[in-house]
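Next comes just one chain, in structure tokens: the form predicted alone.
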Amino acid sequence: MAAAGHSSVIDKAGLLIIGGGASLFYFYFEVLLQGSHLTIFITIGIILLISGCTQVLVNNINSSKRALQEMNETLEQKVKDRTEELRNSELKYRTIFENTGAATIIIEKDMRISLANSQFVAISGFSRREVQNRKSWLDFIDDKGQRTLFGDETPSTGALSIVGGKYVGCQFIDKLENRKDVLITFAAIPETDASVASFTDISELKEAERQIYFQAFHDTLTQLPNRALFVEHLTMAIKRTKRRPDYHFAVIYLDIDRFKLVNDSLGHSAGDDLLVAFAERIRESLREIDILARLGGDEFVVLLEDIEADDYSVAIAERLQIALRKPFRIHGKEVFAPASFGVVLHTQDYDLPEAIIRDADAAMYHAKESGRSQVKIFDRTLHEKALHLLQQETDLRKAIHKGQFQNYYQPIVRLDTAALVGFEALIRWPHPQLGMVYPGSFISTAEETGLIIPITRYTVEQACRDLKDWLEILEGNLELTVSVNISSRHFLQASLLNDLRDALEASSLPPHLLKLEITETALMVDSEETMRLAQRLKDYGIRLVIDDFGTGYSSLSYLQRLPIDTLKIDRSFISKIIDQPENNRNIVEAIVSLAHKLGMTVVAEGIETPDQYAILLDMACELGQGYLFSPPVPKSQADQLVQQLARYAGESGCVPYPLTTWLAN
């Protein structure tokens, strides 16, 4: 409106100027041409010219006035629209700033908080008035967080720019000095010296991380460090040994003797409770700086930190041993859980933690072999033994894969005629580098590693095939049997009967011609299950022999209940039957008598002299084997014996063929 009024004044002034000019111009011509007719025409022309110019001028002025008015209106609208946009933008960003879901602040160049949203005010514990322009944001950050942000330098003007756009984890300190884990996100505000910082509460995430870390490096049952964490501690101890010649440490490896018995008798819940109580009793006997870890099962390991002398660690092991001999109260029962200990003393010679654990385990295993509940110190001979066993296990696996094993056969004879009645299959290992390896050198390793099962499976399959070949050579003139030793580990396998059935069916050998030799100790492992399995074998037709009878622990009641066909008297009794007649002869005679009363036959093994043979024959012992008749021989020699038997049967009408005749030939 002001612009329109201003334009009206200009219009009026213009018209006055034009009118005044026209009047002066007219007056001048009138004086000049007074009394002339030309005056009238000139006057009319001037008036028309003035009118035309006036109209043009008025039109231009009106046009400019309208354009100016439109420009003013447009400018006013743009100002209104921009003002509204700015107002909406500010409202939008304030709303976002206030409702980000995270505590957010604006940090000025001098570290002062110029603006804080409600979430930040809430977690700080202060009022908004106390925070804005009165607090530095560093007042809410712990010292460790400040060191993370600025290093060792003191925060100064512009120092925040070094972390712009980064994520920083630290602890937030509120008004009451309470702390919580937060993640701070920084971003610079363009064209200013200020920055925006958002604080996200990650306390639950950090707690979850701590729980995950604890579960990853601790045993869930006993809450002790696990193998991974123990290896870390052991690694640091090794590094300290390299840096400090005066620093020494030792490692003790221990496990509970006969822990399986607790699980089998009282249940796994009782076993778990025993492990917890066992761990607690060990911990009570250690110092605060010592590390106790559970490696798995009933195996524990102790790191004795910063010890002064080797005898200290041995004393600790003995003290632990004494403490563990006291009974534990588990599920209302007294349970004894003594342990075997292996100790590694000279740890300065090691570079790898796994090597220390390995050697401590080897010493502990040696303690168990020596009678359990003992403390053994590791030495290099144990390490060499461990290396030998490891190499032997590797070689055994290769031998199984390449089929290197062979069966040797020792004849079994009737003592009254010395005639062949069968063979015992004995495994042999022709090692590519070591030559012939006998069972006593590798069976224990095979049993410990589980490799005894495929080895025994091979022995049975080969023995069945070989016996079938011999029976075909004999053409029914003589029925032979073959005996195979079965380890306790294989005997209790659910697959045993299927393995035997497969071997017999593959060779078409009747089941009653296969005998399984099992030690009496193996039969006592799980008596009820043993009796069920033995009966299934008996029902299938396979005959059972108790091997090395008299050397282990057996119960006569179980012996009577088991479907046993034969007792084999151990060679240790036969070898002394002459030298110690009062003891061994009476024992052998009692075994023979017992077997006969139970309806069993007897095999005496290890017969080496005619005198032993005569005494056993006098006792009415039915069967025997030993070097007096024949050592174990390869299949080729057994083939010769069977072929000789076949020829003899054809010539003599199947008269019993004394094995001594074959030996003489």
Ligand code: C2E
The other form holds:
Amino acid sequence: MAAAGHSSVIDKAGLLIIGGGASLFYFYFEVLLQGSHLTIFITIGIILLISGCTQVLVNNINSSKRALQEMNETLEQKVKDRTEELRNSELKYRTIFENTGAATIIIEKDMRISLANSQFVAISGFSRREVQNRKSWLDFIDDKGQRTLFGDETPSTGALSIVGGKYVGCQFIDKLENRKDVLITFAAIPETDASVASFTDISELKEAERQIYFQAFHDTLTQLPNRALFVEHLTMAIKRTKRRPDYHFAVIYLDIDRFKLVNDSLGHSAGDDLLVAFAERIRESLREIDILARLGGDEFVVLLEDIEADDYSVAIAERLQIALRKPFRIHGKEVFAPASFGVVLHTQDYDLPEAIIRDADAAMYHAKESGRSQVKIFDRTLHEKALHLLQQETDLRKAIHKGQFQNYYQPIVRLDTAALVGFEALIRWPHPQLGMVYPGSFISTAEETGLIIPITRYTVEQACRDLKDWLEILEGNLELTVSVNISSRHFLQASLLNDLRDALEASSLPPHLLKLEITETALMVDSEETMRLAQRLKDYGIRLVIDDFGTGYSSLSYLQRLPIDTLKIDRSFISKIIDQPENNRNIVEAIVSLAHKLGMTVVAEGIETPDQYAILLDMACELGQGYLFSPPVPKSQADQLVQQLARYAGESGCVPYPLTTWLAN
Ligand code: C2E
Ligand code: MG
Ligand code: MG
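Following the display of the form predicted alone, present the structure of the form predicted together with this ligand.
Below, the chain from earlier opens the complete complex, with every other chain and molecule after it.
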């Protein structure tokens, strides 16, 4: 407005000047033309015209000036607005840059950091001034990370824009050379040579990842590598052997002897402590590069890496054995933890880690069988044995499924009359390929695999059914018993009494007609538990026989406390009565008199000759069995014998049928 007022004053002054000018011009003109009227009119007209034109011109100039001014003002406003906008935008992006939640930098083409946010400055350990425009961002990245990003190429923002958007994990190195795991993302800044990079601290995540990895490959109790990790180490060792023929390694499998005893007597927490202490003791005796792993339970395995000769691993195994001779102190008690070792030396023959572990295990097992605390080295025969056992287990399972087992029966006689009093059931396995298989070659596998339980169940059921048949043939004129063999592992199973009861009830037999033959060693396993189980069986009415008596180490006082009906003298003593009479006759006599003193009857097993029979008769041994009377026979033959017995009893008024007569037939 003020400007407009100003211009109108100028306009008016302009008009005055023009008017003044025109008047002067008129004055001169009049002087020149000396008062002609026409001339005056013309002059006035010209003056008016000039004034009019001048006025229009002035007006135009003024309006252009105003328009220009207005335009100028709008432009000025726009510039102001734009500047304001830019300032706001810059503020906005700066705030975002500062608060990305991650340490963020702008990297120039030459790798220089041109801008760093406070978080970056904080993690770098430098001041902002030291970082910005002074440092290359590569100063903060470990070599491995740089290789991941650029490979062999020269670092450039161009290469970074290729990885743009992707996460790259590497280690961040701060001023004090501390390292932390970070994840970096890059983005090229459009239309510039610069890139923006942001760093997220993932140390905690990495730590969690490390923990998860550790747990997946380590045993939680001992912190040792577990089977999975051991297999990985073994795989690498196998690969190394294939590449370098001079590289040798060996594997030792360790199993603590009678570890169960510690668990059962001192409790599981003591058992756990012993495992930890055991692992420590073994670890101490190994080199740094050797790997000790826990496979589970009380089973450990050692990988001896890069050894020179086979003797070395045997020496190590012996050193470990010696280390284990010292007791452990567990829960204030001294505990010994000897172990059995199986060693695999010729590892170059293997392609699979599992095969080495399997064979070391087989050797360890062999060490256990040969009397514990031993070191056994694996050889081919053991492998064949292991294969045979595996095959036998499969075959046994099939045989159980198909009901292939058969009971044979060996008569038991009263020695004074040679009359039949019962049968011992002896299992047979008519194998489809191998022919008749005897219990001596499969019972131990059945025991180890637990298959003895279904097998015994079958034997007992069959024996009860067969005895029922014979009793029916005898029509109550005579009573017979049936004896079944129960293996040591099965005897301690709580399910045994139920299985026996079921079998007896299914055939409606009174329990006293069933006898269980248990070996001395079976009865010695866990004295308290054995005593309890034996008493329960006895209370139910089943009778107990100690089989193979004389071969174990029964203490007499212990025997006295057991509810035993019969002692069965082992065959080895009977055969020696004639061949080596010196001590054996006395031993048998002592057993017979001991049994009688304890109120037990005696059975002599394996009577093969009339001489043996005569001597036993002389010793007042009540019962006997052996080839002299009859070998074990299939059910059909036992049926025939019982039928003869029934006929004889009918004819001679219930007098028992002497087996000697049957033999004579
Ligand atoms: P055992 O219970 O001591 O059985 C006696 C073994 O001596 C039987 O061998 C029998 O055939 C054999 N024998 C009998 N009389 C004579 C003889 O006069 N001379 C000779 N040389 N041998 C004689 P078998 O049938 O091979 O059984 C061997 C062992 O297998 C049995 O010894 C028993 O401990 C076990 N066994 C047999 N059947 C079963 C079963 O069903 N379950 C379990 N757990 N073990 C069984
Ligand atoms: Mg027997
Ligand atoms: Mg026997």
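The shown structure was predicted, so the numbers you read here are calculated from the model rather than taken from an experiment. The term rigid core refers to the most C-alpha atoms you can superpose between the two forms while keeping them within 1.5 Å. Positions refer to the first chain, counted from 1.
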item: Rigid-part membership shared by V642 and T347 between these two forms; value: yes
item: Degrees turned by the smaller rigid body between these two forms, as judged from C-alpha superposition; value: 12
